[in-house]
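Quick heads-up: it's one chain on its own, the form predicted alone, in structure tokens.
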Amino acid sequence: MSKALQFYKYQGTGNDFVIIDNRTNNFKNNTKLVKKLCDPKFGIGADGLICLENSMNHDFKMVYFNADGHESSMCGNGGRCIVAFAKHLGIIEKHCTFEAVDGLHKAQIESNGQVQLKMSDVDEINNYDNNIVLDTGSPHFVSFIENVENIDVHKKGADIRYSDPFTKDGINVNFAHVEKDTLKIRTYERGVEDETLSCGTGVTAVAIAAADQKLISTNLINIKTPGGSLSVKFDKSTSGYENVWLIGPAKMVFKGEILC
């Protein structure tokens, strides 16, 4: 017998998520169901699904699933959206600390609704065939090019994502263009297996890669994605980059029930 599942739909610069209040643990890890809920034709439609769960020592726990139904690595825009959702539920007010797959994250909500999310420190940046590979909670490949508007992100991104040495675990692929201290970026996301309108860990990866390559001259960077504008700020440390913050909007689109 089908039962009704209450859900919320959030988006952060066009990166959209089904979010479920799972503090009662009624929603179980079901790959087939998650994939169906994220499907725009047979379900709700989203780039991923997020469960907000109880935490023993912190404000809440974030559990993230890609649109393919599998539990995945950290999602920056999803992290900002779940912070806004926690405020909607009355769990937090302006500040919080929550658990995610890559560790603890601090966040704060500004008076204008912008959500600032503290990301993981980045200690390792690798050059790969004149491109950059790094991990910002999720693994990312960064390629700086001239005409980011004209590239076939789906084809070029998939070619890299499924190439050696990335075939087994996959990698997110970012194409970026630098204009003064502003970055334009387009991203192919593994798990979605297509271009998304925005990727929070991808935006963070591109900002740090641009700083590391000395393509920018500031540690507060504006980034334009197809879904809107984000900012990344950070401090350079002796071992890499720390105090990394992803900043941008997170909005509820609608809420409802679906039979599953």
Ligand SMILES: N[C@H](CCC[C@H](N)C(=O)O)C(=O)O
Contents of the next structure:
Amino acid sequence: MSKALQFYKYQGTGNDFVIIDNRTNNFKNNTKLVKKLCDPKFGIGADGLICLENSMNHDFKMVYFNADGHESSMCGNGGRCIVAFAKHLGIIEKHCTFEAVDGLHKAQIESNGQVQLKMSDVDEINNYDNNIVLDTGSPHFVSFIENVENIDVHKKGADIRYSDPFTKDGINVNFAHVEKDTLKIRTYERGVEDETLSCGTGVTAVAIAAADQKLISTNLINIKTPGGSLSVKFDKSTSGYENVWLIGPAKMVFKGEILC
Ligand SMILES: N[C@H](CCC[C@H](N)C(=O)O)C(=O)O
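Next up, the form predicted in complex with the ligand, please; the one we just looked at was the form predicted alone.
Starting with the chain above, the whole complex follows.
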């Protein structure tokens, strides 16, 4: 017997998510169900699915699933969207602290509706064949190139994501171009296994990699993705980067019910 599931659809610079208010714990996730809900033909369609759940000591808890149905690492755009959703539900006003897979995140909603999300500190940055590998809550491979418009992101991204040493755990692959202090980025996302219009942890990774490579001279960076504009700010720390914030829009597109 099918049951009606209430859901909300959000997007943050075109990275889109099914969001479920699961404070009652009624939504029993499984890989097959999450994959179907994220499917554009047999379900709602999204890059990922997010459950908002109760937390003992903080405003709420975020549980993130990639479109392949598997629970995954931190989602920066999804983190900004769940904050906007928590405000919609009346759980928070302007500031919040929530639990996620990579620890606690502070966030605040600006008067223009943009959401500032505090990301994890970055303490390890590795070079790999003139590229950069780092983790901003999700693992990222960053390649600075001349022309991001013409690259085949799906093919080149999959080639790297399924190559040793990345094939076992996967990695998100970002192609970026620096123009003065603005970055243009396109991302192949693990777990979507395709290019997404934007990737929040990816944008954060590229901004920090550009600073670490001294390709930019500021610590407040404007980033253009195919889905829209984001900003990243951070401070240098003794071991890497801290006070890392991802800033940008997070919008409810629609809400609905789906039989499942
Ligand atoms: N697909 C990513 C998680 C979501 C990242 C992205 N949607 C973001 O905004 O950070 C991974 O499996 O590492």
